[in-house]
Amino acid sequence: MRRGVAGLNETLIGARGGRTRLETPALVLDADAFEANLQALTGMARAAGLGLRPHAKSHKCAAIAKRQMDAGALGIACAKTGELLALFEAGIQELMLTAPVVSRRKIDRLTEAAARGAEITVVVDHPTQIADYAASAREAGVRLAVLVECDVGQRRTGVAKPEAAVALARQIAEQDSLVFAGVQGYAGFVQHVFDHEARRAENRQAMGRLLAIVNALDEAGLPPAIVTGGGTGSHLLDLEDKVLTEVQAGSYVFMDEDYRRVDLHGSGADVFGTALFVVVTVIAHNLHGDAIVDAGTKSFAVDGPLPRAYLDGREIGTITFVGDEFGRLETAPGKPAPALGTRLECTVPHCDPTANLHDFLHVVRADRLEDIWPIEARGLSD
C-alpha cells in the first residue's frame, strides 16, 4: 500500500482530470515531456555511435531506469551503494557504481549481488580497494568488472597521472577474479558552465587529460574497452568529441532551474522540456495577502534558482520559502493571489536532491493521472 499523499491520490488513477485534483505536496512526472527527454538523448547517441549510461542519482527510480534501459541505455550509473542495491532489488541487473568504496562490508554486499545475477561494475582508485574487490568477489565465486577512477579536474576522487591509472589497471589484471573494463573520468564541474564555448573549453581540458591517460593505457597493452563520464551539461560536447565511449547523463529526464540557465547546444534554445514539478496547494494568505502553499524545503531541494509555479498551464510567479513546510507565492506583476483550495505546478532548483525528498512520482499524462512510481533508492545515500 503507498502511504502517504500517494496512497490518497491512488484513486484518482485514470480519472480525468485527476491531474488538478492531486493531494499535495506531491511530485509530478510529465509523461510527454519525461518521454520526448528519453527519445532526444538516446537519438543523439545513437547518431554519434556513442553508448548511454543514465545516471540513477537524478531519479532512483526504477520504472526511470527500466524505460532508459528499454531505450537501448547499456546499464544504469548510481552514485551509492545502497542506491544500486535498491535498484538492483527492483529488477535492474546492468549497474555501474561512479564512486570508490572502502568499506569491506558495503563490497561483499556488491559482490553478493553479482552472485545474485547482478552485472555490476565498479571503479577505484587506490590498490586497497583493488585487494578488497579481488577477496570479496573471490569468495563469492564471481568476476567483477573494474574501472579505474581517474580525476580530469574535478579534484575530488581518481588518478589525475597516465602512469598512476597504468600501476592500477595492471593490478586490476593480476587478478583472477577482477576484470579490468577500463576508466572514468566525470568532469562534474563542467556541466553548469552556462555560456557554450566557455563550457566547450572547460571540457575540452578535461577529456585531455583523460586522453593522456587512455592513451598510456594502449602503449602499456591495458587498452580500456569503456571510457566513461560526462553528463547532461557536457552531453552535446562529449558526443562531438568522442573521447568517451559512453555518456553517464542523468538530469536530461528532468532538467531543473539550474539546468535551464545552461546553454546546452550553443543555440540558446532548450534541448529537454521540463518533466519534473512539485504541486503544492495554497492554504492560506497571509497578512499582505500573499497566498502561502503547503511545501517548503521539505519538498524541494533549494540549491538552486526558485521554483517558477504555474496555474493552469500559465506562468503566475515564484515560490520563495518560508519555513522547512511552507512557501510564498510572490506573483508576477498584475497577477492575483490564488484562492485557497488552488493547485499550483512548480518547477524545481535542483532535480537530484528534490527527488531524494520524495517516495512517489505521480506519473500525469494531459489531464491525467496515468500511475505511481516508488522512488526505491530514496534516501538511500549510503
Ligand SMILES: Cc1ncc(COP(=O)(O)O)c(C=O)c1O
Second form
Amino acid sequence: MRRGVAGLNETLIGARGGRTRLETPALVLDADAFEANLQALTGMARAAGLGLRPHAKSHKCAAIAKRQMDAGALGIACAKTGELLALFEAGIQELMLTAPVVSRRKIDRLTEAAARGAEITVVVDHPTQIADYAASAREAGVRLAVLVECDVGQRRTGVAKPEAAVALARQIAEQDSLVFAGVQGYAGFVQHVFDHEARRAENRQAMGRLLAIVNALDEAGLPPAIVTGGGTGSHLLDLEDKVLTEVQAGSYVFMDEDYRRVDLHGSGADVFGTALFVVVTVIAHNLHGDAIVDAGTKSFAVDGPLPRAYLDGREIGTITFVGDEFGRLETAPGKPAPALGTRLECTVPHCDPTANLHDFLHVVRADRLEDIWPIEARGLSD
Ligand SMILES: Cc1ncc(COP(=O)(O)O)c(C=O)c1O
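Could you give the coordinates for the form predicted in complex with this ligand, as opposed to the form predicted on its own above?
Below is the entire complex, every chain and molecule, led by the chain shown above.
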C-alpha cells in the first residue's frame, strides 16, 4: 500500500466520481491539461527545428519524464545528483545534470550510474571539476559528455568570458575519459519578466553573451554540438532566436500562479494550461464563518501568489495560509462557506517546490482518478 493519503486513494482508481472523493491534501495532475502542455511545447520546438530537454526539477517524477521522452525529448535535465540518480533508478537513461558538482563522492555516484548504462551529460565551470570527472570516469571505465557552464547574466554559476570557456573546453577535450559536448547558458533571471517585449530584450542580451562564447569556441576549433538553456518563460524567444540548440523548459508541464503572470507569447493568452493542483478539504468553520482547509505551508510552497480555489470547476476564492497544516478560504463578502467535507482544487503558487513536498501525484481525468504516480526524486536536493 502507498504511503499517506495515496494509500487511501488507490481504491478510487478508475471509479466514477473518484476525483471528488480524494482524501487530502493530495497533489493532483489534470491529465488533459498536462498532455496538452506536453504537445504544445513539443509542437513548437519541432516546428522551430530545436530540441527539447525538459527540466525534471519541476516534477521530479519518472512517469512524467517518460512521457516527455516518448514525446521526442532528447533527454531529461536534472538540477542535482540525487534527482538524477533517483530518475535513473526509476528507468530514465538520458540525463543531463545542469549544475556543477564539487564533491568527488557525488561525482563517483554519477560515473557508477554511467557504468550501469546511464547516458549522463554534466556541466563544469572550474578546472578541478574537470580533473575530478576525468579521474572518476576513467576509474569507472566510462566516457562522460561534459558541457562548459556559462554565466549569461544570472550571476550564479558558470564562466562569463569567451576565453575562459575556450580554456575549459580545451581541458575537457584533452581528457580521454571525457567528451567536450558543448555549452549551457541558462538565463533564469529572464524567465519571470512579465512583459513579453521586456523579456525578449533581456533574453536577446543573455543569448548574445552565449553567442559570443559559441563563436569563440568555433574559432578555437571546438564547436559546441549542444547549446542548452532556456525555460518556460523564454521558450518562444529561444525558439525564434536559435542560439540554443535545445530548450530546458520545466514548469510548462504544470504551470503555477507565478508563471500565470508572465505573458508568454505577448498575446495575453494562456499558452499552457494549469495542470497542477492541491486538493484540500474543508475541515472547520471558524468563529467568523470562514472555511478552514486541511493544507498549509507543508502542502504548498508559498513563494508565489496565493492559490486560487475551485469548487466543481468554478473559482470561488483564494487560500491564505494560517499555519503549516491549515489554510483559510477567502471568498467575496457574504458568500457562504462551503460545507464541512467539501473538496476544493487549488492552484499552486510555485510548482517546483510544491511537487517537492509530496510523495505522489494523483492523475485525474474528467471525474475519475486515473492513476497515482510516485514522485521519485521528491526531497532530493543533494
Ligand atoms: C538550469 C535550468 N534550466 C531550466 C530550468 C527550467 O525553468 P522553468 O521551470 O522556468 O521552465 C531551470 C529552472 O530553474 C533551471 O535552473
